[in-house]
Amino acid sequence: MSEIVDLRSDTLTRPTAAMRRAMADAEVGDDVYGEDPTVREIEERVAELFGHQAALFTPTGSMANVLAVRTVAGVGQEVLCEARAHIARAELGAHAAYTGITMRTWSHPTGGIDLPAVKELFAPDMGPFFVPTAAIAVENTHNFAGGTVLPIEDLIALRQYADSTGARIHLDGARIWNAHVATGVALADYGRTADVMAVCLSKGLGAPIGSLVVGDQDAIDESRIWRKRMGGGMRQVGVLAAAGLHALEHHVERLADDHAHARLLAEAVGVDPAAVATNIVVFDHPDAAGFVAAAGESGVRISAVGPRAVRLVTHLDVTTEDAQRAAAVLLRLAAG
């Protein structure tokens, strides 16, 4: 048990000893030339897991999302997404800056898909005075909505609607592994609902870095060019890809432990544990910043994600004992 329990994000994990050995032993080459065998291995592995043709290793999830979205929407077009979506709220306007797209949003209490709202927002090509809708983006699990899982039935229904309109679908699957473990839905089933995806290795899976764009070969070929253009061309990066391969082998099923720890913490702050699907708890507090500061003084690091919203995230480095200790602190503060 560590002295500080850090629940700010699941990006805080440190490589395990076994992961470090895998990194040290990785076979490498120059990935800009497409010659790093370990990078090629993880790209092929992840593409196969989601039932797509190809994948591209990137240093960050934000880069993966920007690259993915620009394959389905271009300059002067729009993407529809939920109001708290990571691509709209937490990527510093990168999609507008790099791709020239705009976004319009629907709101859903749990970050879900509101298909009637999507249909109402959808704008076909109506001439030179209106921005046409090119794509619809969804996030699974939904970060700022508390790690909620999008039902596969809703994703299938959205896929069918998109097919009927010619729109394309981007899936921000930074925590798709959590959705898979929480529901038992196969990764390939999630993959079939999207034209292009971004998936992350450095959150719940515990790798130190790395995300992948997943899609058809044309999307990945285009993304490889844009990755280089954005400064994301990497050389002997197999040492990082090896961490991701180790995570895929050893850290997926254990996500269930993080989910259990999140439910324990939820109960401490007055959130129904049954409403916590994965590893994120978001709850209301009249003074989020003050609550976060008080928790920090008691050895529990958490985040304010709004003036009245507090977020807790469990992860690989949080043991059951850590979660119990944090829950005791949070229960005391919530009661006070």
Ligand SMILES: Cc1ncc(COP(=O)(O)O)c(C=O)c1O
Second form
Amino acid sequence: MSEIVDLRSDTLTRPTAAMRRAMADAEVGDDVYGEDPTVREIEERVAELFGHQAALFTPTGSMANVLAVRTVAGVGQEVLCEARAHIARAELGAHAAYTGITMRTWSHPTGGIDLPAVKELFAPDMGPFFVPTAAIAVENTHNFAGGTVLPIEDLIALRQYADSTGARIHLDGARIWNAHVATGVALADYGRTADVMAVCLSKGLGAPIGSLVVGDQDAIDESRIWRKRMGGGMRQVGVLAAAGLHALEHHVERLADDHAHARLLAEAVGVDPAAVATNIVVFDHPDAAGFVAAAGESGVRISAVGPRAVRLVTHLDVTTEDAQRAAAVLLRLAAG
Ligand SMILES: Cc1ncc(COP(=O)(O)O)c(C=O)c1O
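May I ask for the structure of the form predicted in complex with the named molecule now, the form predicted alone having been displayed?
So here's everything in the complex, that chain up top.
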């Protein structure tokens, strides 16, 4: 049990000893030449998991999102997404800056898909006065909505709508592994609802770095060119891909522990544990910054994600004892 319980994000994990050994032992080559066998292995493995043709290793989820979205929408077109989507709120305008797209949003209390709202917004071709909608982006699990899972039925309904209109679908699956473990829905079933995806190894899976774009061969070929153009061509990064392969092998099923810890913490801050689907708890507090500061003084690090919104995230480096200790602190603060 560590002194401080750090619940700010699941990106804070440090590689385990076994992961570090896997990294040290990785076979490597120059990946810009396509000669890193470990990178190739993770790209093939992840593409297969989601039932897609190909995948591309990237340093960050944000880069994977930018590359993926640009395969489904181009300059002067728009992408529809939920108002708190990471692509809209937390990528610093990258999709506008690099790809030249705009976004319009619908709002959903749990970050879900509001199909009637999507239909209302959708405008593929309304003449030369309107921005044409090219794609719809969804986020599963949804970070700022509190780690919520998109029901597979809603994703299938969106897929059917998209097929009927010619819209493309991007899935920000930074935490798709958490959705899979929480619901038992196969990764390939999530994969088949999207044209292109971004998935992260550096969140709940505990790798120090690494994300992938997943899609058909054309999308991945195009993404490889754009990754290089953006300065993201990497050399002997099999050492990083090895961490991801280790994580896929050993850190997926254990996400259930993080989900149980999140429910325990939810109870302490007055959130119905049944409403917590995965490893993130977001709750209202009249003074989010004050609550976060008070928790920090008591050894529990959490974050404000809005003036009245507080977020807790459980992860690989939070033990059951850590979660219990943090819950006791938060219970005291929430009561007082
Ligand atoms: C849903 C979601 N998508 C994408 C990202 C971006 O990942 P990265 O921080 O690796 O750029 C994050 C980061 O937390 C995220 O929560």
